[in-house]
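Only one chain is shown below, in structure tokens, and it's the form predicted alone.
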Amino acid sequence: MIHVVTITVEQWGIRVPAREGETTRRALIDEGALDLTLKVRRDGDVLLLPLLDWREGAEQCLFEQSPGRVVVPRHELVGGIAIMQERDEVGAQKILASRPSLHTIVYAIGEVSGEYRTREFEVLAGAPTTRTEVIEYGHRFHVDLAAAYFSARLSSERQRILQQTGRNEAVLDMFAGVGPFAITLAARAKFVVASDLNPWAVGLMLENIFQNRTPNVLPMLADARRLAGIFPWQFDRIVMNLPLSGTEFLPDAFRLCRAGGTIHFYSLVAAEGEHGECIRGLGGEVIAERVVRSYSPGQWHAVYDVKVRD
């Protein structure tokens, strides 16, 4: 008699309506979140979707490994791109071999850092390049990894955020990057401002708004301190995705917005309510206050849904 091992492991998942599995197993996986070592749990009419790491909503589950699955190390998908936080080279060839989606494998070497808010790279299997495209939600954006920044997992605050823009609003993304939140608001809104200081960011910012074909969305090179001087009018909402320093453009970002209007204000924070009082000073009212992602022991990717006092 053959006797089947069963091995289950205590990892991060998320519930989802059995009618939503699929849907959500999809953009998990495009999003580079989904841990496809393991078996999707049933809990009748409920799906427990395995996650690479912790987001809002999840919990600790237990789940079955997938037969014939190859453990591989952990890592994030961006596109084509498989980035490790270890330096692994076997590793990384397994990763590689494991999913013929992937042209690359890179070794992240350090933070985001500098006023181009870039990370630096090494190229460990693959081809030796650190760009690629990313599917998400209907769109391609073109994505250079050391050249701009781009975050995979926040395709699901483009959604939610894309969800509550109205059809005759004007938007302002103060850090843009290549553009994924602009092009993705510019579905509902009437006009996009996307801007960027990094000019290597705006060059794929303009490849992704010509390839989505998105003619409201006006992409500018230009220091977000001085956005407020150049705009004769203000902007019904604004999307503020610099983590690591937005904190000090707050002032310019409600000079930029109307009141009445909404500010959208992504921060890393190590305690809840870490900028209320800040955003209160401002003339602003928290309507909610939501983790995105962990970042660190001690300290998580937190977005702010402000609203701008009359």
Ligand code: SAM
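Numbering follows the first chain given and starts at 1. Model, not experiment: these values are computed from the prediction. Heads up, when I say rigid core I mean the largest set of C-alphas that superpose within 1.5 Å between the two forms. Compared with the form predicted together with ligand SAM:
Fitting the two forms on the rigid core leaves the C-alpha of residue 286 displaced by under 2 angstroms between the two forms.
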Given for the second form:
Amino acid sequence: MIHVVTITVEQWGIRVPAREGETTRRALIDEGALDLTLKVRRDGDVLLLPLLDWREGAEQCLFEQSPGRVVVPRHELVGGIAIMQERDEVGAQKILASRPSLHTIVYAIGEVSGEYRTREFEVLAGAPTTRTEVIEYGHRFHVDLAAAYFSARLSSERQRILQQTGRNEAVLDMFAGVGPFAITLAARAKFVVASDLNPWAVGLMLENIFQNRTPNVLPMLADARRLAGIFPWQFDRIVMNLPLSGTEFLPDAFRLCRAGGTIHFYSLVAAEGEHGECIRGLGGEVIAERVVRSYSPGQWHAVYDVKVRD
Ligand code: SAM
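Switching conditions: you have the form predicted alone, so give me the form predicted together with ligand SAM.
Next comes the full complex, and the chain you just saw is listed first.
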């Protein structure tokens, strides 16, 4: 008996109406932008076309490897770096050869850990670095996977919050990392205070503010525990992306947010509505609760959009 093994990989994909699929597919091939190692996916009247790199409208999707094409092991892309979950040096060389945009293939040694939410990597192929540049919705972010947290999977979340952000808003990102939320929201907000306690993250954030020309982002090296004692004013919108221990900071976020303002609170949850009671107790109303992605069996990375009651 022959067993056919299907390998799925995560890659940028773009949705097009099925009737325009063939024209777009040909145009992407001509541009050298279609990932020919992956199969096009159909989703009702829409086709999902796999891309070699990010472009306007792209989202992270799962694709099956095309039979007959070079089969590469499963990996996740962050800019020019491919992250493997297994130490497979032969596979790493195959991945490196499969895409001209890649410069380094790494193996993720452990889980994301510690206060800075970083992880250790071993370089398996290519240039010996964990630094790369990520292009996301027209922004360019310098990241260093070993020094500061960055997740390309949150790109659509950043766009979702951008759509809700009003002109003239004062925004606070309490756990800003290298600044992807802050720099994205700066396109609409009056200003964004972007704070983090990891000095490497704040250093990269400064590079990113400079590179993306966003002078209305104010970087800050600070422990979020101190913010409520520092600012004499309140913010219109607060982003709290520290899913494992963000709950501890919710009372401070309520102190820092004006009545009628919004808090986007990210958390790992095991059940729907898990934080509802706590949020209501602090004076908030849950406007929306959605799953961002699954984290482990029985646990989800969820976001609560919270309105602070008048
Ligand atoms: N918002 C960024 C993003 O989406 O890429 C980073 C999110 S990462 C999950 C959480 C960040 O919180 C890390 O950069 C970490 O250094 C920072 N952090 C952890 N504890 C903190 C604290 N007490 N005060 C300020 N920042 C903290």
